[in-house]
Every structure is written in C-alpha cells, then in structure tokens.
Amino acid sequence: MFRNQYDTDVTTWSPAGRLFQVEYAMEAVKQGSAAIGLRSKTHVVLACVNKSTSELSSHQKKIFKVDDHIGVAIAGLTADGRVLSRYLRNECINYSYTYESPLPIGRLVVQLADKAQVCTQRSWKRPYGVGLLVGGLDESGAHLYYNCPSGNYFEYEAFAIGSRSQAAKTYLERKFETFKDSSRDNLIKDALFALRETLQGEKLTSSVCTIAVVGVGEAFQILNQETVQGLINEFEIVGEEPPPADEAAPPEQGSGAESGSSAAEQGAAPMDI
C-alpha cells in the first residue's frame, strides 16, 4: 500500500469506493502475532502466540477474560485490544447488574461492532487497529466471533488472525468438520497443532503460546504454563513427523515465498508483539 490523496482522512472515499485508513487498520491486524479460536458444541478454545520485542522483555498479554462465560484473543495493536476488552468487561458487568443474568455473546459482539463502526465515520477518530476473536458460552450454546476494525463481525466454527495465520487456516479448514463433536482435550490439541503451523519451524513450547478454555460447567480460564507444556508433551506436538513423500511439496516452490514472509516479519511494525 502507498500513500495517496485519499488516505489522509478516514471519512474520505476514493473513486474506487475504498476507505484506505480502514484498510490500513485491517493490515495492522495482519502484522500482529497469530491468534486462533475453535469451538465445539460445549467448549471454546482460544490460543495465541506470545511474541516479545526483544530477548530482555516479556511478551504482551493477548488473551483477556471478559466474564466467566466470555473471553477474547487479539491480534494487532495491543493497546487498542486492552481498551476494547475493558469496554467488553464493563458491558458485561452493567448487564449482569441490571438483568441479573449473563450477557448473550451475540449482543455483546454487536455492541463491539457498533463501537468500531463509529470510528470509521468520524474525521477526528481513527479505526481500532486490532482484531478480536470473541469466544464464549451462553444459553444458545458455544460461539466464536471475529470482530474486524471495519465494524464487521462474523461467526465461525474456527478461525485464525494475525501474521502467518493462513497456515493455521489451512489446517483448520481440513479439520473443522470434526470440531463440532470434539472433546475439550481434542479441541486444545487441534488448537496447538494450528498454532504450530504459524511458527514455521520454531519449536512449540508453553513459553511461546497461551491457551484459554471456556465450556459447559467450566468458567473461562487461561491455562498455566505447566498445564500447557504437559499437553504439548502428551500430544507429542513438539516433534513434527516428516510428511509422506507423495504429499510433500516440490522443494523449489514456496522457498521464495517463505523467505519473503520471514523478511516481512523482520520488518513488521512495533505493534507485532
């Protein structure tokens, strides 16, 4: 993307019918570290990659608890995600205080989408540079939504956002038909396998990922590192088996794309944490 005369204001349309600043905000989501969500009939699992700006710093928190039945995973500008998660938390508290019942997931997602949409229609505001995977459980079952900086929202069986998320999407598209009847442990297993796809050869350990679960009879919780590492060892996700010869891709193809992807990652924006 390049600067042009139509991207100085979020309310200025280009002749092609595009709002460039909204597109730039959506590009910021792609720069963030990967976040993944999966759901079955009874559980929702959120997972993300922990990425720090240097070896001397800790990573930014990417999964937030909103209520006992709702949690969010973010990709993009972490500061915007933190503000929006606080907004979601306040909405849940207010609804619970007024109606003495948990806030339905769908209603909360619509409120969040409306808040994001306002920022695309005011010249003195900017779009939120963060994508949110909202997962939770209510009376109608388990739900997983993706909220886009444009104000759009979509419900998914499974989804991945952030850098290198396409590899995780490919894995999820192959397996999503089995998610509906999956158990809690199998859902976590698939989340870990999808996360591994985004690492591109980097070893998967509990220090580079965060897993959260919510389900029937189980309040939203972020699993501690010892539990996650135990699951990784149990599922033997660390050691990847080589693909069969007939399924292996030609070695010449894709090498340039991978090197280009790694180069793009090195030049990623500071929000990629």
Second form
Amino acid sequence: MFRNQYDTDVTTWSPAGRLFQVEYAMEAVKQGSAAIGLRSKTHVVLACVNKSTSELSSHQKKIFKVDDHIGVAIAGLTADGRVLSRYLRNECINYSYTYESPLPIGRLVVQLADKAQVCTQRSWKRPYGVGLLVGGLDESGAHLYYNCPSGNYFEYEAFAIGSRSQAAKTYLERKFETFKDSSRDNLIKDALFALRETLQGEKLTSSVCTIAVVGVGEAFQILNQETVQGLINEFEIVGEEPPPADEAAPPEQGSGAESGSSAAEQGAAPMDI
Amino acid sequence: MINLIGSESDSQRTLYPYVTGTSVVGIKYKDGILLAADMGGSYGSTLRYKTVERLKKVGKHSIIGASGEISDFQEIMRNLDELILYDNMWDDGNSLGPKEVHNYLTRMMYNRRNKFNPLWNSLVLGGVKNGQKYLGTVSMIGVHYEDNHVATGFGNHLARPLLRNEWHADMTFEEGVKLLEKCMRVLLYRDRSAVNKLQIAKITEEGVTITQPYALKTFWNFSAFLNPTAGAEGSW
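Rather than the form predicted on its own that you just supplied, could I have the structure of the form predicted in complex with the partner chain?
Following is the full complex, with the preceding chain placed first.
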C-alpha cells in the first residue's frame, strides 16, 4: 500500500513520526478473517469466522483457551497468534503454580502488550502480525481487551477485528449499551448477529464460525458445532423476516454497512485504533 | 569434584540456626484470625533478646507469624514487602490475598529446601479477604497445610491438644484471646525458650491490629511443682 524509504526497519522513524513497520503489522490484522468479542458484567463471548482455504482442508484454529478463566480470539498471522497463546498459557500456569490463584486478566494483557512493544524497538525483530481479543475474568468481573501489534491495548465493551469487521462494529455500536446486563444466552445471540454482519449475505452456519464463552462460574469453553447450529436456527426462526424453512437470510443492514466500510478502508488511514 | 549438594560453596549453606523464636499459635474466630507469639529471641540456651516482634502484617489482608531463625524471618519479610509493593503498584483493584501469600511462601521455602539451603523457619500465615477466612502454615522443608487452628514448634505438642478440645467455630474475640492465652501460658510453663512477654495479632475484614506487649499471670505454687519428683523418685 505505502512504499517509502522509512519502512524497511522497525527502528526507523518516518519524518512524520510514524513507525511504518508497526502500521504494516496492523494491516496484517485487518486482512485476517473476522473475530468479535463482547462482554456483560459476568460473561465474555468470543466469536470468529472460520473459512478454510479449500474444501479439502480443515479450518485454522483462531480461538484458544488460555486458562479456565481466560480465552483469546485472534486475527492476522495465525502462526504468530499461536506463539502468543503459548506465552499467555505459560504466564497463567506459572502464576497459578506460585499463587494457587488465577492470574487477573488485566495483568496478563499488560504483560502481553509489553512483549509486543519489545518487537517495535529492536532492529533484529519484527512486530507480531496478529491482533488478539482477550476475554476473561478478574476480581472485578468479566473484561474484554484488544491487544495490537503496536504494543497498545484497550478495554472494550464489544469489539471486532479483521476483514469486514466494520460491519460487525456498526451492529455492536448500536447495541452495546444492552450488553452490560445481558444474560449469557442473549450475549451469544448478539455475537452471532454481529458475526452474520461480516459474512455479507453468506449463510451463517456453524461450519463457518466458532463461538466461545467464559463467565463467572463458567470455565472457558468453545461451544461445539451442534450447540452453535442450534442457536443459529433458534434465532433465524424467531429473527427479523426470513421464512422458517428457508435459511437464506440476507440482512439489509448488512449490505448497507458493507458499502460504508469499503469507503472507509480505502485511503491512507493510519492506526485503526 | 563439583559440590553436588547445594548450588553454592559449603560456607554459604544454612547448617543450623543461631537466634531463634519459639512457638506461634493461630486460630480462626468469628471475625477473622488471631495469632499469638512471644517476643523472645534465644541464642542457643540463652534467652538473649526480649523484644523481637515475631508477628507482622503483610499487605492489607494477611498477617504472618514466624518461629525459627530470626534473620531468615527478616529476609522473608523483605521479600514479602517487595511482593506486596509490586502488587500495589499495579493499582488495578486486584490484590494478593492470604491464600496467594501462603502459596508464594510455600514455593519459596520448598525451593530453598531443594537447594539444601533452607530458610530455617516455621511460618503461620492468616488473613481475611472478601469475607473468607484463611489460616495456613509452612515449614522449613515446604510442608504446608491450612486448618482452623495451627501452631509451630512446641506449640504443636502443647497447644494443639488444647485447641482440638476447646476450639469451635465462630468464637468471639474474647473467647479467642482467652484460648490463646491458655495455650501461651502452658507454653510458658513448659517451653524453656518461652519468655513472658507476648503479643496478639488480630486480622479482620477491616484490618490488622497487633497488641502492645504484655505479660501473662503465672502461678508457681501448684503442689506438683513443689515436689516435682514425687511420682518418680530419683529423677529431676
């Protein structure tokens, strides 16, 4: 996209005060398939689109359990995501071993962010090309964080990353105020609706998505395919307009948001955060 | 030949303690935890130091009592104070509770034991967090457990039988103190390293209080004391 003389090295500033390698790493996140997270006071739901490259192959794993009380969904270079998940699991296990207590998610994300920052300040390294939506619990309840390749992290009520995430974000922005006191099942339903937005008219079935939940009193688990398909069927029947037998539900709001997002994604926009 | 026992040279390993504290006794009661310990620091058989504080607070939610080598206890306190400091510096609403501190201590003691260079202490760790009471103990070899009442050293032999008979759940503060004083009095009579100057530490959800030092009333005119060898002529 950009081509200039300041983008070879992560340790080279541009005259405008930008680190292009870091920005390019964030581009990698935008190109990955969508991942969505939302939270209530007591639960966090992570959802992602799981498209396989061909019919012959399996899908890439994009949601990882980090501990009983923490899970992550990734978008971008999944290999980098796997390595970071291993780091997160290690940190949690070491803390549990020393203190017999779960590592508070707020402290884990800071450690992760500091690890990512190191890669933005060493000439022999490159930034991690993956964005992580980290959902989990600590003493004050359920939290959702987004960690970027730049080493920044933010807490969110709801967020979406990856390709066509703007469509999901628009849906989430409309509804996020209801999430705080939402029940676990409604939260999952909202996640599925948001996910459907990113598919732009393609049919939402459990074979293209993965859903995971963690909550107070509920250990992190990835829901199995039948459960997810059941939930999809449930809301498509009770949902907006589509007839019960025909499951092709093209949402009008989906296509409307799509044209809006394509306009925003062109042009030299720096950090998406 | 490389020294296989211990990672440092022999002169650096702990071989025996020098200045030691004797028993610590702890119980759970209605509002939290009570610990008792005297203020003696013995140098072998000499009762050398008489104002050693063996009960200390650890952060907002815990108190610790130590018996054994006093200098090792001071080292442990340096570590714990640093741990609590870094925990507070996160400033994020999360804090290390008594369970976490107890487990951290266990790891510390056990790791030193594995290097044949122990911290020569038996520790009692008690606290309250979010209404949950916690009372545990760790020894110099890393043996650790929790219970409603614990003791170290001679306290294991003299105090725990009394606690087993007389402890019950939800004792009031006055009942708790009375029971601890009974244990400490028996220890004073029978443990030669005990001194008659003790402190009691209390921790509840509200916070920590450690009493000013005070002494127990004793009675030495029991008939059994007047003629101690009446039942075993010739012994002393």
